[in-house]
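The chain below stands alone and is given in structure tokens; this is the form predicted on its own.
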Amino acid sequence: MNLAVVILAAGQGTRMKSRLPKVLHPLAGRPMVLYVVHTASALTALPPILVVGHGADAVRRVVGERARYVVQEPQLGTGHAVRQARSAVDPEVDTLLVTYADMPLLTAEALRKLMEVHRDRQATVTLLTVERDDPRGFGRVVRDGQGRIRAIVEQLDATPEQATIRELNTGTYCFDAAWLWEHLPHLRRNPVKGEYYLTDLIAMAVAEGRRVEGVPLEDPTEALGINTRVHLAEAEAALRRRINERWMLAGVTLVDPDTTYIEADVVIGPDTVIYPHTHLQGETRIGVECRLGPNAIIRDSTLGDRCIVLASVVEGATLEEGVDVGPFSHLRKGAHLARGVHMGNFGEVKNSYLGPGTKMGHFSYVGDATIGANVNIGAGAITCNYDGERKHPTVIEDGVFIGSDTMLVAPVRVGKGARTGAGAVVTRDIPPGSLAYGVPARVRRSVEGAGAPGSEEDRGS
């Protein structure tokens, strides 16, 4: 089978009632657009045709090279718009598969499974049907006494006896591609749309004493289509329950699955415990076992092994092997903190470097910074990174010991060794082994032996 996958992906989505296009809102973190493009790759060497038409350009900065592009322009329905797509599809072709970008839980077992059947039973067009109680404005797909189908019956045109059957189409299927390029020329338009309908080729097929194969789907959530942010909501929770099931039999302990929130792009290692209320997001890898929440979001970020982050904020930040974050602390992008730092209750770090062993208990905030290692920080102690133009860098060297309140008016340098006193406002350079406070700090040559504040041995510092 030599296949090629065409994905219609023309739509308004008006009853989204968004300026976004339709196949771009996000679900699990990725635009719904991109699940479809990764199933159609697994599927085929060939890149996937995308048919686009609404929102063309944003769909293709989304996408890039991953897809071939069709534009269509009016857009006319289904079947003109695989129509379209002729002109991308390599002549040597014999099945075309066709989906839609609003169907993102189809899953690449399903469509192997369509196009199998297909193969097998030497079918002129084989569907993809599900069978549910809720038709959901999909198709009826009406069979024979023998179970061959026979037609397909929209939900507006369904006479009383129709509408009670369960089986629907879902609107992807394979086709023999020689027998649809001979046919597509041939549909009519829809009278009350004015559209061409690819349901119309069932029965062209039939008509014909085609075989048309039908294949029902197991999973019918896999069927979900999104054309509301009702039905992007349900489509969401069945992704998460996807998603969180994947990474528990992969050796994750999630306590309550149904709140905890894993996107698609994350990577969890094994021993790690999710506890209710986590949010991992975006290009998130997380080590082996960690402990994260309860009520933690992690973005864009990368945590070692054995690291805990307990009810705080981590976003595009960098944790090494067993660093302690929390509770209510907030990791701000750029944010390194080295192994076995602590970082506690109501901290913040941007832009900032903490080397191993650094204890930042509470109350702090360091922004633009470089620390080194064994740094203790006390309570209250900041970074004056900004003048209101500028950021300034501040550097605090190997062991140094930052007492409460301090406030590291930036560019500023503390030595190794040195030490400053609660409520020192440091404004200069701070030598190696020194002790600085007051307002401003006022530096003494040592730690060692150093005099009681206010001594002789203090003035004129």
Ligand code: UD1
Second form
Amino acid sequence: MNLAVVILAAGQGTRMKSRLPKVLHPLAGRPMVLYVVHTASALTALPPILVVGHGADAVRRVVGERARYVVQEPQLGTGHAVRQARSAVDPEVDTLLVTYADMPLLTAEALRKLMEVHRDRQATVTLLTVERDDPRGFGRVVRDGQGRIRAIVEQLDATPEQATIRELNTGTYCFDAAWLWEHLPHLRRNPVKGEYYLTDLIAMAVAEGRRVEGVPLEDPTEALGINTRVHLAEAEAALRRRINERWMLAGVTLVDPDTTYIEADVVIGPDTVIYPHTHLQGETRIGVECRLGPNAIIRDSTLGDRCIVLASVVEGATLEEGVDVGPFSHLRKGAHLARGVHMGNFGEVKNSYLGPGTKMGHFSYVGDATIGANVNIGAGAITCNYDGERKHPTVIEDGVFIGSDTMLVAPVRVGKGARTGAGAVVTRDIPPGSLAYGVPARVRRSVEGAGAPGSEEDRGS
Ligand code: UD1
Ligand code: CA
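I have the form predicted on its own already, so could you send the form predicted together with this ligand?
Once more the chain from above appears, this time first in line as the rest of the complex follows.
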């Protein structure tokens, strides 16, 4: 079988009532169209042909090199859309798998089964069908007394009797390519919608005595097609269950899967425990034996093994092994917490490195800073990194003790082993081993000598 996959994604998606093209609406954090593109790539090495139209440029930007493109302009229906793809299909191709970009939950296994039946029965057309009580506006699969498929009737054209049929068209088909190209030009516009319906080809094949087969989906949730935002939420819930089950079977504990939100591209190590109302988003990787939540939001971040994040927001950050954060802290882009860092409550770290074993327990802001190992950042200490125009760096070397409520006015460097007194406003560099205190801070040369009269030097002016 020489196969090409054609994905239809040109429609406007009017029923979404959105300025964003329907197929770009995200599902579990990934634009809808990428699911079908991804599934197609599991079937054949050839990139799928994506028929684009409405919002074509935006769709192209998102899908990039993962597909080849054909533009359908104007959009005159699904039959018209497939016709546009002909020029992009290699003449060697003998089988065309056509599917719709608004069916993101279909699995490669279901499509493989469709292809197998199509090949084994040497059919002209084989369609993937689904049995559901709620028809969702899908086309009905009309069979005769012997159970042979006769036609697909769209909802708007169905007789009251046909409307009760439970077997529905998923919009995914295998076609004999030569037969398809020959017959597409013979489609007529549907009188109700004025479109060329791909589904009219079924009755055409039947009328010619061709073999038409149907393959029912084993799991009807795979056919949760998306036409409205109600469908979008249903598909999101189904996908969430699928993703959560996958991680549980891989050794991750989800205390309450119904309130655990893991996006499609996240990776989680075994024996990690996730508590309710936790969101893992974007390109996030979690190590083994972590404890996340309740109420954690972690986006585009990497966490090493045995990290703890409680009721906190972590975005664009890196946490090495054994870091604990929260409750109520915020790690922002470029925060890098080395092994064993403790960051307690109401802390914020942005674009900064905190060295191994450093502690920052209460009410602190650290921005644009490089902090060494085993530093203690006292309650309420702040890097004043912004002068109203520009951002400036702070450097804190190993073993420093920053007293409570210290303001570090950047650019500034605190030398190894130095200390600051409570409430110090540090405007100058502090040499290693010395103590700075007061407003503005004065420096006492060595911490050991602290209290010895005469060792004081006024650096505050
Ligand atoms: C279609 C099927 C219906 C099936 C249902 C399953 C037809 C006529 N009907 O109905 O039998 O049960 O899907 O989901 O095929 N598209 C284009 N160009 C167009 C029109 C549509 O590329 O001119 C694309 C859309 O972007 C979408 C797909 O084709 O991805 C399906 O179009 P849509 O309007 O959603 O068809 P349905 O009404 O859902
Ligand atoms: Ca649809």
